[in-house]
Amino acid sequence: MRAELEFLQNHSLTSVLRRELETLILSGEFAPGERLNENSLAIRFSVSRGPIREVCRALAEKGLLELVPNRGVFMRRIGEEQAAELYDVRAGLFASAARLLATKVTPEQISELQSLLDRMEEAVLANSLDNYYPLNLEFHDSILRFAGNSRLHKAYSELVKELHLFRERALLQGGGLTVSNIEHRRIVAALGAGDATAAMDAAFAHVLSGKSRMTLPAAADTEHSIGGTAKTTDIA
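Structure of this chain only, please, in the form predicted together with another copy of the chain.
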């Protein structure tokens, strides 16, 4: 019961709604550019329009939705240029984390990262994107976590969520995995050596490399994901 009381105090209806709608958005429930009907959402969640509107305003501020006066809220549509811009921001945050971590990383953390590198290497050899993808996420997340700056971590995570809205991106070619993991090794090597500048540089270059891997093939084939929820992945 104690736990339930605490739940009621910390999680208001609005905050629950917010989380719920965010999950819905990130799960691909709505198509890019699709309009969200406030009334429908209100009925769907069995609440009135007030809380729905508040949640939409918050998510719009976060960059997941778009507000058009007198027309309503729309799923944010992220074009190639906007995605490219987001990559630059993400690169800066990731580089910051790497640089901060370089001066304080512990041997245990290095070996944990090494372990991830090895497991990713296996996935590369098996040419298994399905195995590589979650390890890649964990690798990046670990660096952010080890950096020990919760605000930086939060900003990075939100940026990754925002990038998920960019669905018109190409699937990664097999060769990308090899390159990606080589870059990973370079980052860990710099971290292990305590070289802040090199770590920052490698981290930044890695994300930018992912950006070019992502946008270049997309220009050649932009129709592949229309009408489906093709599982696109993001190796950076």
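Output the form predicted alone next; the form predicted together with another copy of the chain has already been displayed.
Here we give the lone chain, stripped of any partners or molecules.
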């Protein structure tokens, strides 16, 4: 019984640590390529180095960290070529979710997506990336959630987390916020019409549009977001 309790306690601790460290990583706490100090993390979370090491291994398997033999644990650095590959895969997953959803979407789900679009439009008019960005993430996640395929949702979510690590392009290039929300409306219009092909095409084109904006040369006046601090290149 004692062994079982210890297993449950350790498993619970590891799960909590994994969530907390992943949150720090995705929030930009560590710079790309930065070495993570296991001792410092252990002190920060008031645990031994063992659970920290286990969590770092798990996050490395998810593509968020990199384990370098005899050197330690580092923040994974994603280059433009790798980011482009992630965008291509993401486009296919998002398009699949839109196709599935179009065949069974409910009026309540369309209403929820419309509400998000309206709130994003307010952020566009205010030129506020800080307000737009979380709504943008919620919009995409809602489509994956409504599609009802848990495996697809999980794969998409893990991919988006990897894209969070790519922060080398401004978010407002190529008419970013305005163009992004226009594309969102096309997707929702196709979903509302129950047109699976149009929804799939609009979703696929939307993500590839984000990929195209990523490759634009960073202009001096768009290095930082207007009304907020750029968090990631994943604006589509």
